[in-house]
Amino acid sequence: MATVAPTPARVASPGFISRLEAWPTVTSFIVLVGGWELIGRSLNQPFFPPLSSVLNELAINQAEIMAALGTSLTNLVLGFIVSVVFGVGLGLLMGAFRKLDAALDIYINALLTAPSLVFAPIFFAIWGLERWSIVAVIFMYSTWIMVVNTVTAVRTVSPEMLEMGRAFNAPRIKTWTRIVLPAATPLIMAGIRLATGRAVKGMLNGEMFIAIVGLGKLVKDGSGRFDASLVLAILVVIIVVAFIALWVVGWVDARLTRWLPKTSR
């Protein structure tokens, strides 16, 4: 008798699953925007304008907006540099010699844990209105977050592959940068996008409370004005800085861990 090949299943494109996958973050936004939209024309309050006035907003303060980005945006790229390479440079350190990592974890839970803001008045009475105070916030508040998921990183390296690393008599340098390194790349990278969110906010309290420059400036002057259109204007502005800062150490993120097996979810 006469046998019949089955049917190949069908297999969906990556394609049609990416843009499956898209659909719940697109019906979230349509759902916000429009909320935000009819909760603030029902309401007809100042302090909560609807999307469209503050869209107008932006439109009107554009220049005034787009200048103050761009000093903005020079203190946070400054500010998180100068943390990326102190703070993955000491986590490195901490994590390869026990003894500096017992003299030193006790001080950095603690900057971890306390208010970063109190240490504004030190940097304005050093640098004074100068852009290094804001700077040595955005530090304070992205810095020690990345120093302990770095040690981290490195204590939690699996033992197997530095037992492998030693039977076949590599160097240390060579331990370092072809086993430690990659395997702590994921947890380092991770500890770097909880820092990028910090820097942000380190950024802008740091312009509202000690040099009163950039994007800073204008949600104080719009919060001492009452004028709730101008800060939720600025607010967008910053969440649509954040967004994109995070989408660059995405980007890294991706390239410096491609080796990674894909997992499905």
Contents of the next structure:
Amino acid sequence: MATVAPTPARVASPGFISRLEAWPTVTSFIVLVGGWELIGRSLNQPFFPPLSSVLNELAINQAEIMAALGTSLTNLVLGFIVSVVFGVGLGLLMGAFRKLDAALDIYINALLTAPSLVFAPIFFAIWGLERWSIVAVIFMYSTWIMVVNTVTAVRTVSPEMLEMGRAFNAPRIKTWTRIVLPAATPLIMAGIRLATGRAVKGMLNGEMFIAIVGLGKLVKDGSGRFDASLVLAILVVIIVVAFIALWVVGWVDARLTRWLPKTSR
Amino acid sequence: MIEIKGVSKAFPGRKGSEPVQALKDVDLIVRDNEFLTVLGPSGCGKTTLLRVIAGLVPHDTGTVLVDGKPVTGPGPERAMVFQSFALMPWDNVLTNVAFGLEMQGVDKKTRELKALELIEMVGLGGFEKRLPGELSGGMQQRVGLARALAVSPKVLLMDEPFGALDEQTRRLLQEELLRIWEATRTTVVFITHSMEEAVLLGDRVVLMRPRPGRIDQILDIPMTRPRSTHLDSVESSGEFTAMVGLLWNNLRAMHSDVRRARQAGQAAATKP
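Same protein, different condition: the form predicted alone was shown, now please give the form predicted together with its partner chain.
Every chain and every other molecule in the complex is listed next, the one we just looked at coming first.
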């Protein structure tokens, strides 16, 4: 029989549960934070400290962490700016000139898949412990995904739009500034978003494995002493940095692509 | 005046198959201030013909002259309205309508003044700051029409402009287009797959047939102008019904020709 039975459990459920269902991000956050604290306390092991002692560690080393954060953020911003300019720029050129794309495509993909840290010794040999070694590592981490996305963005501009431009006698430059670039912006921004997370990873790896400075140095020191609280405290800081970086990029993206229909966001 | 003489166009077929003859030996003269509609089943080359006149695709043989000058590419005296509207979603209505003038290097103030005038003419006054995504399909095509008219073209090329619209919207826009055309009398080449639309709007209907794409016949539409003021009575007139009936007879004959040719082809292919 195809009669549908009512679901009494749902109807009778109290308001609290349904309120939790309405805020899935808040709920998952509470579960994560509470779970960390509870497991940490009940395990009582140095390698998995509860959240409270991690936060405590954060408070104790505040001055040191803030100084390291300053160094790291400078590296991140420098590396990211260089890689956005180069990555999007090269992507646009490859999108415009098919021969250039054919010539470089395979190497871009190789660099995209290669573990970026293998280039570290080279950078170290060139710049030593200077900041530029880390900037270069960040560059290697974040650039190539932007190149790939930008090429695709340019290639997928709708032919109807390009034909419209031709029909109205758009000069080549205008075709680019008024049609290709705006049409490609959503996908280019998606590439920049992906690159943001990679840049943060690159920053930390660069600081941990080449020039031992910034947050990377603290992680290295902490793990050298088997100080899990300090390592996790830095991890929390890095996650916050990544979130802020993504939020900034997301804000720029939203401003540039305000014209997109809501459903395609 | 547009003079088309002996124009042929073939597109390379998919791998291993024959090239597709989209147009074969097409001769056609489009008179000044004429509203010419082009009708035919899909694959008859009507859109290719329009794109050849627009200069968007090169033709293989023959000549296409617009006011005596051969067409080698798009030109400012021809403007196009697209079936897919092809508006720039990142620009507002005003900027979209002014696009053609912007490409001709007209300064911002002049082109926006002209654009506003046309936005008013197509009945979109007050919507100039809206984005295309906020407008209905009918309103978007009004923007497309205003954009084409803004460059003051000698020839307006319309590629199934109302094909993507629902029936009521299409009807309102037909009325609007006729009203504007009766006021401006720009030469129009209008592609459609609707017999009713072809008869309702056109001074003449060019009927095309497929494989290879060519002109079957050209019919004069006897109904007087202006029509926009009484479209409903035009459509219920005996002349209208007779013209549509005539076109339908021809189209139906074309379809059975095509079917017969296909069957003959199959029979030949299966012969031992």
